[in-house]
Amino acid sequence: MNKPLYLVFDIYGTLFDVTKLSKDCEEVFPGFGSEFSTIWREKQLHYAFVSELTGTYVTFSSLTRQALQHTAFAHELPLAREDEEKLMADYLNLPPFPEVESVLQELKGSFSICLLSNGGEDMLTPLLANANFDKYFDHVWSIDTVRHYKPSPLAYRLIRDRIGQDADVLFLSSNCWDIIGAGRFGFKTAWINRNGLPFESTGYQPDYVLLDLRDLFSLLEH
């Protein structure tokens, strides 16, 4: 492949561990601590595209915050405020998967390292300022600009439009519908597939599959 003068990166769940909640979900409601996260992540998701379908823009932080409230009275459990406020401070302090802080330190100088995320920059500076990350990318991109949540091709275009029609792009994630939105806007794909899972089955599939960040180098070189 020719070299992508652009590398554009997802946030959660691609550079930053989001199955990491589930520690302090179960101090907080103990034995249900790995599914409670489980669940409010795919709603917070849901909330999403429900807010992208419906054309009624919310914050992903709102969205996050509602996300928790609802799971946690759909389970009938008890969320103080205070176990609220500490949950929702989480995604701030979310760590990065293993191998992310070495590779984002050989790439950087030798690509424009992006990120295209649906978290607002509410969410997006304080994570990336506490993983001490914030220096390795060029552009960070919240969809907050076009109030348009991915997969719409509206939040990719986002990307057209900071960096121009002729720029080459390589999008990266971990989440299908991410892959999806983005190679049907037109962009190249790389999904990183941590956990050897089947690929969804819609007729798309992403131009390169990655077990992690580090194969990337080896993909760049050819």
The other form holds:
There are 2 protein chains.
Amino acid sequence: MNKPLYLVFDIYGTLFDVTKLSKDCEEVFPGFGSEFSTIWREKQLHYAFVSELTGTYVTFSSLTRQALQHTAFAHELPLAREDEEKLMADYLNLPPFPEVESVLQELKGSFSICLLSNGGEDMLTPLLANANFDKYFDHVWSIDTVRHYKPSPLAYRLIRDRIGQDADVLFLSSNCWDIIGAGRFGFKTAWINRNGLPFESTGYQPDYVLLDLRDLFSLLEH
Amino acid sequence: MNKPLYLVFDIYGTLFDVTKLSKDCEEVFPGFGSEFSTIWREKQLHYAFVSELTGTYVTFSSLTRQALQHTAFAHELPLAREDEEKLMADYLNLPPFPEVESVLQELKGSFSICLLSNGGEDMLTPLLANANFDKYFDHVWSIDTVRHYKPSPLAYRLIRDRIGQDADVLFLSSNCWDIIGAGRFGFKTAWINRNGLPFESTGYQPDYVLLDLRDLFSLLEH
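Form predicted in complex with another copy of the chain, following the form predicted alone:
Then the entire complex follows, led off by the chain already shown.
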């Protein structure tokens, strides 16, 4: 492929591991921490989808909190106000996947490195700052500016509105629904498949499948 | 409440039990039948949501089959063509929840009894005929005619387009996302909560909560 000028990354689940909310989930819900964070994430996504589908925009930080409260309540797990704040703060301190920083470091300068996230600026700015990742990104875009969640085409259009119709884009995400949305919008797509899963069977297939971000180097050389 | 003229029911999970696909799921996947049908259902919904969100309409029978194939493949469960057809046919032979028929029988004549389903006519017509339920419905509407899935407002609008702006509607569903969509569209809503779960915490709350359809009688008397 030609070297794409713009590498546009998803953030949650793609660069940062949302299933590992530090040790706090386990501390708040002993023996249930890992399962809890997975269910919380699924609920967060479901709420974002329902928000977009029903045409009623709710900010990502609001629906992340709603999903947290609901997950605790539905499993009859008491959630003290203090613990709720601690877990919400964890979303600003997610751990990156192991290879991410060194790959961004190596890409920096050769490509325009961008983010398009369902998270708002209030979540993205501290997360990137806490990981000391902000220095790697040329553009950090939040769908909050257009109030439409991925995988709506109205979210991906934000990229075209910023960089023009002709710029080469490679969109990268670990989330199948995100890859499907970006691909149907018209971007070249690379699915980061760290868990060796089959891609969703909706008729759309990603242009490239990478085991982790290091696979980008061989892809970008061709 | 005033007696609503139009009672509009969802079908899958509301009138018919999608988690009990006869005995065939268990026969095809011994020991995994109940879990399989639950995952299949979740995948089917996810595909319908992604279809709507990405603006690429795929019929409900197509995405139900894609969800079936993917669920089997992702769990490394071989699915013979013959078994696939048997399980797809089960969607036309779902069991109704126990109280449904007697309630429809009693409502018939006093109210306009309607359906709005994400399923296409190719799925709804045989399902209703096989259960001998078609005689209870004054209107059976599929979103396939507008090619927009619930909970998009474009799906619920179909009802208004058919019955006019002024008719009284009570929308009934067991699916929270469906109730949220119908409520945000502007309908009065009744959530059928057979499993005693908390309603999703998205800010919207249903107008009424019923334990099963028999609760409709006391609601409609007021």
